[in-house]
Each structure stands twice: as C-alpha cells, then as structure tokens.
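Presented below, as structure tokens, is a lone chain in the form predicted on its own.
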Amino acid sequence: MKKRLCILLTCTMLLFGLMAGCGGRQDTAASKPIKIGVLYSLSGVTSVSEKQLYDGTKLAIEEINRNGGINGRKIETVFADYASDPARAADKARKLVLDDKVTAIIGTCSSSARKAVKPVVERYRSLLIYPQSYEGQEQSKNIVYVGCIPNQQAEIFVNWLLKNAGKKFFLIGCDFVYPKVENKLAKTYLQKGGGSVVGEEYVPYGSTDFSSVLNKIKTSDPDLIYSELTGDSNVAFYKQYSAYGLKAPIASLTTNETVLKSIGISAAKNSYICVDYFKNVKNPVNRKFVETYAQKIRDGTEPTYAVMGGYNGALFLAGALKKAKNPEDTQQVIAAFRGLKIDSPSGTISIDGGNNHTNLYCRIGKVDEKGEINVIYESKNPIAPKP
C-alpha cells in the first residue's frame, strides 16, 4: 500500500510539473515580442527625407506598445540603415527576413530602393510596408503602399492649377525615377486640360547650383514652376529662384513644413504644395498627434506628410497583426490588410484590397506671408488609388 501511494504521489507531482511546464511555455509564447524590421537611411543623400519617415514609424510603434501592443505582445523593432544605397537596401532586407526572422519590414524611401527590395520580399514571401508617395507604376502582393500615387495627387493638382494659376508649366525635378514618371504624367494631364509645357529640366540628386536652369526659366516665361525637386536641391532652388527675381509661383509635390523652414518665408511665400497631409488638418486625432510630435521629436522639425507616411504605415501593420490569427505568419498578416481601416491624423483611411494601395485624401496648400500653409483644397472623401 505504501509503495502504491508513493507511486501515485510521484505520478501526480510529475503530471502537475508537466502541466506547469506547458503553461509556462504558453505564457512565454504569448508574451514574446513580435519582430518587425525598420529599413531607412539615416546616413547618405536621402537621409533628410528618410529621417522624417523613421520618426513617424518610431512614434507609432511607441504608441502601439504603450497601448498594450499586439494583443498584449510588444513590437520589437530591428533597425537597418541602408545608407541611401538601393543595393544595400536589398542586402539589409534579405538579412532582416532570413537572419532576424522579422514578420514584416517598414521602410525605404526612393523608388530605386523600393524596387531593389521588391524581389527580396517576393522571393522569400515576406512583406514590405512602403510609406512614401511614389509614381504609382507598380503592384505587388508582398508590398503595401501607404503614400499618394498620381491619381490621388498629381492629376488633381495639375487640373486645379490649370483652373486657378495658369496654363504654361515649366517642369523641373531631380534625375531619378519618381520625377521623370510624374512629369511624363503631368504632360498627359496638361494636354487633356489645355495647358502646355514651356520647359523641362532634370538635375542630379543633391545639386545646388541652378544658375543655368534659372536662365532657361526666365526665357521661357512660364505661368508657374511644377517641381519634384527633393532634399538639398529643393531648398537651394527656392532660394536662388527668389534671389533671381522670378515671379511665377512654384507648385510642388515634394515640399513640406520642415523644408519650408529651411527655405525661409520670403522665398517660399505664395508657393503651392499638394500632399495628403498638412500639420494643420483639423481633427482631434491630429491635434493630439501634433502635440505628441512636439514633445517627442525635439529637433526643430515639423510633422509632415513624410512623417505621416511612416506613422500610418506602422498603424496599418499593427492593425493587420492584431487581425491575423498568428501575427508571426507573414501570409496571414498580408491577407489581414485587405480592407483594413485606421483613424489616422490625416483622417479615416483604408487599404484597397484589390491593389494593396491606400485610399487617401488630397490636399492643396498655399504658403502665406507668415510662412504658414493654408489649405485651399481638400477632397471630401479619401480617393481610391489607381496604380
């Protein structure tokens, strides 16, 4: 009887031990962080633009974790700096997927970098959340596109300018994919709308000497300058254009509140900007976001459409992770994006399940005498993407 009792007690203790062990493993799995790759350039020629995307992504992930994470699990970010080199972006993305085992990647900025990462995420059945506005000539089931594309931005902008600012356009941009495709599309919109192109110029990325371009602009006598200059080139052009004494307004797809600070009021006033988000968008979510940005990002910058792209990208990803049964199964996460909706500082926006692009607002602003952007056009509803 004593032997039997000892055996029974031993078996019971072993059973409880096994149950406790299993429970411990379940608790550990349920509390294990979800790994997400963050892929931006904080060095190199595109770092000024990408820092804004990075800040937006960082703010959103901090907010998500502060509010309980993904069904109680924190997001753990694995950061990689590709130093403005598209080839390095592909290598870093491959490492994030294969070595770091991330569920998804948020990042890249230029179209060249995105195109370099695209075959990586497609080959390894991973996911890229691309936060930047781009030329719209692409679709992939392994990429979610969060920024504006031409039918949500450039097409509306050109038609508005034709009605309100003039018919003769001088096109200028940096010499890479986005400006060239945007200007090709602009010429189509102008032809349909009765406008004309009186000049077209491209400069290497980072160029800051526009003396020869300014002479061409003066000779061609445009009604306005249609610009996709970026980075340091954007700031230098505005300043030199103003100093040269030219009067036709500049209309830009790439200028924002932070860039305006560098340009200065005298060179920026009366210019036009078309994006999906300005910091003075009037809704309670945005008021809170602008306050948080000022408290957290203490570098003298302003919340911009680029910041908002990074922020929205992380919010969308969090929504998909929560919706997926297994947030570490990338295929389930990809499927969870279809029709996903978020309440963003830019308004309530959603993912188009047919093409993985985002339904976004279009807003046109004009810079006033104080250097502030006054919104003079805003779409009533988000515009469906047509890549």
Contents of the next structure:
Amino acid sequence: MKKRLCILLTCTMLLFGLMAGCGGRQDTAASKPIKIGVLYSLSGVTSVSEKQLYDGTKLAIEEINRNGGINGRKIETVFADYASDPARAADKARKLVLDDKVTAIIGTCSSSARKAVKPVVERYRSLLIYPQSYEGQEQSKNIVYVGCIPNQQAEIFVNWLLKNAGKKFFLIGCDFVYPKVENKLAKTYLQKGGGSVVGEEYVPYGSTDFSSVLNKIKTSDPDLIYSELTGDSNVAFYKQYSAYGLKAPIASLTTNETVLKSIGISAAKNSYICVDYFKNVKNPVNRKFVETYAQKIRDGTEPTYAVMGGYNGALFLAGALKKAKNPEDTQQVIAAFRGLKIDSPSGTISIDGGNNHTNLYCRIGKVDEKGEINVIYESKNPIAPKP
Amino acid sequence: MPFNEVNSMDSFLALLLNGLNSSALILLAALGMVIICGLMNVINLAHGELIMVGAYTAFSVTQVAGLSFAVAVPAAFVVSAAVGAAMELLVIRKLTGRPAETMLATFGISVVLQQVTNLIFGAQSQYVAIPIEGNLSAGRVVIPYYNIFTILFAAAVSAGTVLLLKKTRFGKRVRAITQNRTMAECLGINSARIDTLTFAFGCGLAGMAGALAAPVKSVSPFMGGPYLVSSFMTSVVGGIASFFGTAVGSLLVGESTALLGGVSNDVFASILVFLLIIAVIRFKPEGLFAKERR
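Output block for the form predicted together with the partner chain, input the form predicted on its own:
Expanding to the full complex; the earlier chain stays at the top.
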C-alpha cells in the first residue's frame, strides 16, 4: 500500500517537473519561491495593533499560496519583529532588503516606524507596503499606502456627525502626532461645516486616568466626543466615561471590534466608529473571510480594519507580482501597482495612479445594544485618496 | 500658558473627589512596594506586572469562571502573592545585598511576566465588568459608586496593613528586621522566612490593586508601566518605609495630577508633578516622612 503511494507520488512529482520544464525557459527560476519581507512587532507597546496587521497578512499569503501562488510560484515570507522600536524597524528593513534580498516588504504600523523605514526603502530602491490608516501628508514612490487617510475617513465622518449627531465637539486624543494632526483637520472641517469645538484635550500616551478630562467634558457640555485615543487609554476612557454617567456619544477613528469586546457593551453602546472596514460589511467575499478568520485565528479577537489593512496589503502585493513581467524586479513591481484592482472583503478597491495611496470605501458604524457594529453609512464608491 | 480657570466651587469639588479616587488606587499600588522596599531594600521593577497579574486574575475569575467580583479580589491577592513568593524564593533571595543585580533581575521578571501573559491571553485588552454601576450626583458633582467603593477599600486595606504590622507577632518581626536586620537575626528571628512572607504580602497588595483597577482601566499585558511609575513616585515622595508617608505621598501625587490636570491639561500636569517630585527629593532626599534608619 505504502509502496504504491510512493510510486504515485513520484509520478506526480515527475509530471509536475515536466510541466514546469515545458512552461518556462529557466525552469529553476520559474519554480523558485518569491521572497517578501514581513515586518511587524509582536512584542512591545504597539503589538496589539500589529498582531492584527500580521494576522491579516498571514491569512492573505496562506490563501494566495493555497490558490497556486504567483503564476505557479509560491510566496516565501521572511518575518522580522522590530519590537515596537522605529530604529530597529529601519535596521530590520535594511537586513531584509540587503541580506534576505526580498522583492518587497509589507509592514510597520506607527507613523514613526514608517518614517524610519522610508529612507531605507528609498535608498535601496525597494518597496514598502504600509497597511495602516494614518494622518496622510506623505508620499513616496517606494511606499504603497493601503490604509485610509483623513479625506477618506475624518472629513466624511465629521460632516456626517454634524448632520446626524450634533454640532458641539469635544476633541480628545493621546499626546502624539496622529491625534494632533487629525484634530487639527477636524477643526478645519468643523469650521467649514458650521460646528464648534468646546474642548480639546490630550493625555500622555498610555495614561488610563481620565478624572480631570471627564470633569472638563462635563463642564463644557458637548454634543459628542471625537476621539483618537488608542490602546489602554482608549479602553479606560470608554469605561470611565460611562461610569461617570456621561451621555453624549463617543465618535472614534480608532476603536475596532476587538477593542469593543474589552470595553464591554454597556460602556460602548451608541458610540460611533468610522473606518474603511467592519466585520459586519455585507458581501460574499467578506462572509467567507470572516469564516476563515474564525477558523484560523483562535485567540478571541475579531477581524478589524487593521486585520483588513494587513490582508489588503498582501493581496495588492500579490496582484502586482502577478502583473509584473519579472516579479523579482522591484521596479517592475512598483510600476505594476498603478491602477491595480482587487476584490477584497472591504469591496472592490484599487491603487490610485498618481500618489500610491488606495481608493477605499468609507463606512460609519454605530454600536447597538448587543455590542455589534451596525454599518449605518457606506460611501457609494471608493473614495479617491488626497494625501 | 495652558491654563484655564476652574469656574466654580462645584467643579473644584469634583476635581478633588476625582483626585481622591486616583489617590486611592495609587495608595493600594504603592503600599506593597513600600513594604518590600522598607524591609528588604529591594526596588521591585516587576511591581507593575504583579498589578497586571491581579487584573488578569480578576478577568479570569469574573469572565472566564463566571464568579463574582467579591471572589476576584481575594483571588487576585492570592495569585499575585504566590507569584511574589516564587520570585523571592527563586531569584531575589539569591541576590541579597546586591541592589543593582536585584533591580536588573526584577526588570527581567517584569518582561517575562508581560510576554507570558501575552502568549496566554493575547495582546488585546480584556473585559472586566464594573461590579457596582451607577453614580451619586449632586449638582455638577458626580461620583460613581465604584469610586466610593475604591476609596473605602483602599482606606480599609491600609488600616489593615498598619494593624498587621503594629499589632501582630509577624508585624513585630517585620519591624524588627526593618530596623536592624543583624540584631533581629541574633535574637532568633528567622529573617529568611519573614522576607518571603513580606514579599508575598506586598505582591498580594499589588494584585488587589490590579483587581480593583480592572473594571475601570484597561487589562492588557503592558498595563503595568504607569502603575510602577506612580507607585515609585509615591514611595519616593513619602519616604521609603513610612506608611504615613505613603498615604500622604499618594494623596499628593493623585490630587496634584487631578487638580493640575483640571486647571491646565493632563500632559502639562504630569510634567509639573514630576518637577514637584524632583524638587522634593532635591531638598528632602529621604522623602517627606522618612523614618530614621540605623
């Protein structure tokens, strides 16, 4: 029995070998896997976000390889963990490009990590696919940006809130670059849209004591809270806000399905979130994706917009590798990104021809009594990025 | 300048009460650190992680096992105390009299605890339901019932700790060793055993602080850092080994953060509080209420 199986296997392998030999002129190159770098932190302070990006990327690459890879060639990933340290991200990126000779890198999460890797990929004319939403105001021909930027998220959100939730905004965020830029933009959108800012507060990164902020919110009596708090601060804020009996809804650019679970239904209900993807987006591609996620990632987390960023990034990269004549020539791969379109769980989305950012849908969700996010607004078409 | 005025007595009172709540949590967190430091001269850099262990115990007891929060608090004490006892027996004991190495070792343990928690529970933060909902409001002043509970609980635990140290045989021995270790040993006190017990007790207190913080803060593998900083600030200001000092120190840190945060903003407040503390240790290096030590 075993012998027969062996013979069968050998025959199959021979057959495949023969086919590969017929297909390409250089049979070794045609069957060799294509190497890409995966650069995320699974340790350190940003690991909560980056684990999601990592899971998304991992799921996408498994799927691509299961479905025949890049024109018959598998994708081989070289993983590097930079432990939430931007300087180390730059080192690891250099190593991936020079020593491991990867065609492209997918990774980094915070803007500071991306900004540290940017000169590396520019200098060695390599390619970084950046999967996270960020504050915009950057372009590089060696970086493809897959997450949403303010004109695809905040601008629409602020105007929608003005129409549907109230005029008086209280802005809050952790004290670093992203929230400050987002709040500055929010203020200009509010000015145009006829809203007002009744308070603006920042807390030290990671701070979980909101007593004085809550007092100020109470005094200034806003219609809603506009938040870019992240990580532990974000969770603690929702909980304490509700414990103090404050009622104005919280509108967030950073909360997601997994964070909602740790906030709890009673503190999270009636709040708004605006991102490009929710688990509850209704289309067949997403239904299948949510199933796969539940099977493969068994750690109590949910698919989030960050998971989707990591996933979309890898799908786009696979698309570009397929389109490029020589998928090991990074310059050809970069060129192949222009106008590239994929069918993603977040809809049919594409890379913008000029600025290397992505045409993405904008969605607004409201948390219901069961703690689920109801998608109450969805842009008709993908929105063009204006970084 | 980033200042705005506090516009009424009401909101000043609200700030004061909020500060009291922060102080209570800081006091609980710092108490354990002060006891350990006073007795053994060990700066435990894994203190924040023992708070984290307590918070995860509260999560496991209430959300996974489905038991009440009233079980979670003592459970957090027991689990953190057990981790503390293991730390003392396996590592700290071997490093007696080498403060730098001990600090490094406890830092190493803190990283190990973070990553082990990360491996078991994942990096995402966990949900612990608030056991007492609702709030007391009078005019503009709102205090959640849970805050009142926290304040009373912290006061009770501090009183209990003081009683334990002043009125029991165990406490007497602890104080004897704190005052003069060699002499106490000469008089037949088993200082090694007392060390283990005290270390475990201090860690248990940290665990309770974690359980108490869990419903209103975030429960995640990396939550310990800020607690370590505020405990450390408190013990430095109050004077290591002085309980009265710890109480005053936690009030000072909690209230000044809340009040300064109220009149300016939280980022600015944290800078001012640090400056204040630097000023205190510049002029009173032993802390405000240091005990004379021989």
